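Okay, so here's just one chain, in structure tokens, the form predicted on its own.
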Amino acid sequence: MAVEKMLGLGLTAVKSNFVRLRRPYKLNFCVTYRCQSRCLTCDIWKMKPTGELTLDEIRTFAQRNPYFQWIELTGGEVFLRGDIVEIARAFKENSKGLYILTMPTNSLCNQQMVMEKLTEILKLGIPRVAITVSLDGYRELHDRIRGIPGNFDKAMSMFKSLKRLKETYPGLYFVFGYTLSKLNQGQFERTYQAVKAEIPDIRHSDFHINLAQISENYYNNQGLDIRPNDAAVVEELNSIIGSREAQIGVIPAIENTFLKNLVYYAKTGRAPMRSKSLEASLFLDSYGNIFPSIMWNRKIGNIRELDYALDSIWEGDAAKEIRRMIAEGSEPQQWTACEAYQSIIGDMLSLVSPSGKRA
């Protein structure tokens, strides 16, 4: 069954190279904007969310849109939702082709609670569950960027617990999520060595790298000066790419392509390929608002006003206008993993060469 779902996702992604998909296969869903972090790169934590989607509403949405093969639950901190297991269950029970569920964590929730809930999610039988443990620096630097003393040590403990859990659930996949910004520029290798002192068998490939970017409709960080120096960050990204251990498989290949394209983006400020927003994927926030992506502040509807079904908006005038803008290259320039992976596998002819330039 897991192989069938993996092949189903693969076939859908390949199909997106040649025709416009009739429905999205990936959902980026912010389940809550609540967050205990005090990050210097993101202002989500300053939000005081009220009126977020209830579990019953999420269940209705899952029932009326039963075709997702890839779901990313994000926040805020996803484990602040006491019903996170039931949210995952709702999508698992309705999207029969669901292959992968991904979630980030800041490691600040009670770790025993997180492990218990994650174990319940793994027992649902989703073939692959991926966790990203946020880490933005060595001990002092991470705690300063995140605004929480002791956060580094909690991230180390979380990663070790995930390693133990994987012994029972081989479908669990996890990495550190490292966001390069003006605040930690040039400090990746020192961070890696600090982690290695805690986790001796850690590899460079156990880190997923992102570049700090501005998003008004998600990070709420449009007033922050966080972009790293372009020339220096290109050098650091190339160093990170060169230090990564060789791996075989589709996911490592996509990740390596993402990183090489990230160099292109850092050099030029331009997305290296056309996005698949409102074709392969969409962003749904915790209030039910629908956006093309986490980086594009253009609301095109709310599921509460659409009887929780996406069909009408997917073929509506607003969606058509968004796709026209994407085709013309007039969408906001972005390159984040939330949106980039489906661009990579759905736009194979536009992959960049190893030099970081368009092929």
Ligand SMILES: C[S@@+](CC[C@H](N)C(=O)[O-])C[C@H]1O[C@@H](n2cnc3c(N)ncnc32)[C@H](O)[C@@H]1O
The other form holds:
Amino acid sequence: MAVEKMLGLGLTAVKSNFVRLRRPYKLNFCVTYRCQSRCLTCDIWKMKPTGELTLDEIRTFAQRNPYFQWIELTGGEVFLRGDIVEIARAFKENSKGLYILTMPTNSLCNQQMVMEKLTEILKLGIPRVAITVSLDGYRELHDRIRGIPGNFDKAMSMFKSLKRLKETYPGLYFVFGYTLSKLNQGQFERTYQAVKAEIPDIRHSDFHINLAQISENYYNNQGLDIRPNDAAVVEELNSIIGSREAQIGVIPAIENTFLKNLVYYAKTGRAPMRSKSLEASLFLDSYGNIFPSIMWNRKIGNIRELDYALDSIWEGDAAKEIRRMIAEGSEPQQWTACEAYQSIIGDMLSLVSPSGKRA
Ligand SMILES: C[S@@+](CC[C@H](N)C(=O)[O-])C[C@H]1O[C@@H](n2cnc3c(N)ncnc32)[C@H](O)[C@@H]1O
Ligand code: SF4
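Alright, leaving the form predicted on its own aside, put up the form predicted in complex with this ligand.
Full complex below, order starting with the chain above.
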């Protein structure tokens, strides 16, 4: 079954190289904007969300759109949703081809509770469950960027608990998610060494790297001065790429391609590949609003007004306009993990290009 679902996702990915998909295979879904952190790069924690989608509404959405093969549940902090297991169950029961579920965490919730919920999610039988443990610096730096004393130690403890859980559930994957910003530029290697002191078998390739972005419809952080210095970030990214251990497999190949192209994006501010927003993926926020992506503040509908079914969106005028903008290259330039993987697997030649963006 797992192999079948992996092949199903692979087939969709290959197809997206040649034809426009009839509907997206990846859902980026912010399940709540609630957050107990105080980060300097993201202002989601300042939001006071009310009227977010209920579990019943999410179940209805999952039933009426049963074709997702890859789901990213994000937040806010996903584990602040007491019904996170039921949300995962709703998608697993309805999207029969679901191969991968990913979730980031700030490690601030009670970790015993998180491990219990995660165990229940793993028992659902989704072939691949991937957790990103956010980590933005060594102990003092991480705690300063996150505004929470003790957060570094909680992230270490989370990672160690995930390692133990993987002994029972081999379908569990996890990495540290490092957001490179003006606040931590030049500090990756020191952070890596601080982690190594806690987790001796850690590898550079256990870190997913991401550039700090401004987004009105997700991070709510317009006006924050967090963009790293372009030249310094390019140098640091190249050094990170150089230090990554060689790994075999499709996912490491995609990750390497993502990183090499991140250098191009950092240098030029241009996305290295054509966006697949609203073709391969969409962003759904916790109020039911639909956007092409987390970086494209163009609301194209709300599932509450569409009887929770996305069908009418794909061939609607807004979708056509978005595709036209992508075709002529006038869409907002983005290269984030939420979107870039779909572009990479929809442009498979990029996986064999040694130096990032193809000429
Ligand atoms: C918005 S958070 C939501 C999940 C959870 N609250 C957390 O921090 O892990 C998702 C990811 O975005 C990263 N992030 C925070 N601020 C960012 C920014 N300005 N640009 C890009 N990524 C950012 C976080 O480090 C985290 O890995
Ligand atoms: S990055 Fe995550 S933890 Fe920090 S404010 Fe944003 S949602 Fe909260």
